[in-house]
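Have a look below at one chain only, the form predicted on its own, in structure tokens format.
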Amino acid sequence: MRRSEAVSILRFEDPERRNALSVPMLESFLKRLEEVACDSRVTIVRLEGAGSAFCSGIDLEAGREDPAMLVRLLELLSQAMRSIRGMPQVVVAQVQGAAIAGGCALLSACDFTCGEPGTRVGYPVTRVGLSAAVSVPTLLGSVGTAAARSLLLEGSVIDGTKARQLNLLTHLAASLEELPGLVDELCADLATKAPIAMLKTKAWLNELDESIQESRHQSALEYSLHSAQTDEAALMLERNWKNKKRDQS
């Protein structure tokens, strides 16, 4: 984590594996958040991912080879979504290249998601036997009830400007060139704005919509956990190991 004034940034760096989130990870994540969302002085929390993609989502092969990881992969993804949005601060995203899956889901619980037309999202984890569940609860805010259904159901993954357009992202820069200092602006903009009436805002916000709703939140848990406990979810996810070794060799 970096401070600047009001702006602190939390970045996941494991750019090798495209910020993959381990159990480590998400660990390390939730323990920053909740030093942040202790700290008065910040009000704009700055959320990146290291290298050329802001996440690619739980570590599949983690899971795969031991389905009690996959489990605690879900648990704590289902945390990192639920201290997001219920954080005081304002947290902005930088979503360069891909936010899949996971990290699909821990954009949907930002308050503000800023990416370019290259940037990719969304929840390809049926084609791996899994349901991306655990993230309704903040991308219905975001996105509403049909488009979430496309998203979930369908598990395509769509460019910058259709993610714009489902207002997946709130902000989209002309070009990735251009989105660092987009979300510059964004941030130096918000930290500008009187602190305590953002917080009650966003409190407000929160309840009305429903995203920090514990029973919500741990009733979509429970239906990707259900998913992740099948045969099915087995055999897809060797099927999708074998695939990716055969597609490198």
Second form
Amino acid sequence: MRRSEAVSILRFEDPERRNALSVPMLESFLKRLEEVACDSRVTIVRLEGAGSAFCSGIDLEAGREDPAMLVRLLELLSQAMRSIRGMPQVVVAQVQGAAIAGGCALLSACDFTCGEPGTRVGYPVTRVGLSAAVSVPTLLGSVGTAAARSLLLEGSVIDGTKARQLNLLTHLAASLEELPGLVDELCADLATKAPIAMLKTKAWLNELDESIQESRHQSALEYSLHSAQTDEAALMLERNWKNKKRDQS
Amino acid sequence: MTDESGNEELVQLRSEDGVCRLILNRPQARNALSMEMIESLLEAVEQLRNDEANRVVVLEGAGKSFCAGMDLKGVMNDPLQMGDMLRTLARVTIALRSIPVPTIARVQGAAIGGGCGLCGVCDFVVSHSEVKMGYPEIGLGICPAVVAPWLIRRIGAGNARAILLAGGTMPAEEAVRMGLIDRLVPETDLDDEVDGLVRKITSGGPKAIMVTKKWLNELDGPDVEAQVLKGAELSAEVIRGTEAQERLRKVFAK
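Since the structure above is the form predicted on its own, I would like to see how the form predicted together with the partner chain looks, so please show that one next.
Following is the full complex, with the preceding chain placed first.
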């Protein structure tokens, strides 16, 4: 975690695995969020991913090997979404490259999402027999019902420009190179706002759009967990893994 | 038009051929909403709420700007009065939404803060390319809690979040993209566009239109009024805090 005055930077640091969300990574992320939430000097949280991708989703390989691990990953992902949305501070995501599946779910929980033309977002998880239902409580408010249905049921991956049109990205940099500058600027502008008013407004919006309602997240998680525990998912994850190995060799 | 004491009315109502014009009339202050003005507005809107003789209501501002927002300068030393203004504004928005016929905001110049909030409650917003719209509240230490429930319903929770948490104002094209403006025309065509929309609405079946609006209002949900009133209390609490009072004093000292 790096910090400059009001802005606290949280960065996923596993670029080789395109910041795939493992159990230790999610646990450490949750711990950091908790610490920052208690820090009254911080008014803005900046979420980043090291390397070419923001986050490629939960670690499916670990999940394939151990079904119990898949359950744990989904539970932690759901918790991470709730924690991001429930942060008293405003959360800004800097999204270069992929924010796929679980990465996209995290994105949907942020208040501001900044991408670039090469950003890739979406939920291609039905291909491995999983449901991205876990993402619904925050995705629905971000993009509206029609776009949420299309994203979750079709499972396609869209680029930054399209994501901006759907409001899954609130800001779009003209290029990858310009993305950090755009986020710097946004954070600097947000830092001029009145902290208490900002905090109260976020909490009020959370209450109004019900995006931190525990029961909604719990049901959403149960749907995703259900999908993860079927034979279909086991078969499709296995097939996906074999295809990947074949492509690599 | 003047009131009993000979003063120009702060809010005017003019009805003709089923078209009611509800005019914010304080052009020298860019129609900033003072307590007196909000009270007059409430009275006018309450009247329209129970009036089924009109076919359409056009909300407009006299002079160069539609509405510059809440006039807090006049109550600078009275945070409690600020709270009362917010509570009354909340009731205005509830009554405005309940007007049984379609409402059109005709927005020229600027619609800021509470002024933009009024737009968010109307069924249509017609404006022009040079308009300045937005919710700069959080820059001033104010929580835009009264307008939030309406804004979420108009433009969706994600857009409302991005607009209200960023504060400031936005150019017209962005307001169109966000769904805050329905129709954008050159300033010289603003009246023609509003008139065209009025003709279109009045050519429809009055009962069908009223029933449709009633149903849409019902779909706002059973909680919306309670949310707006709660929003007023929340906003009143934030505005009397040190942070808001310090920021407002700085702004008005300029």
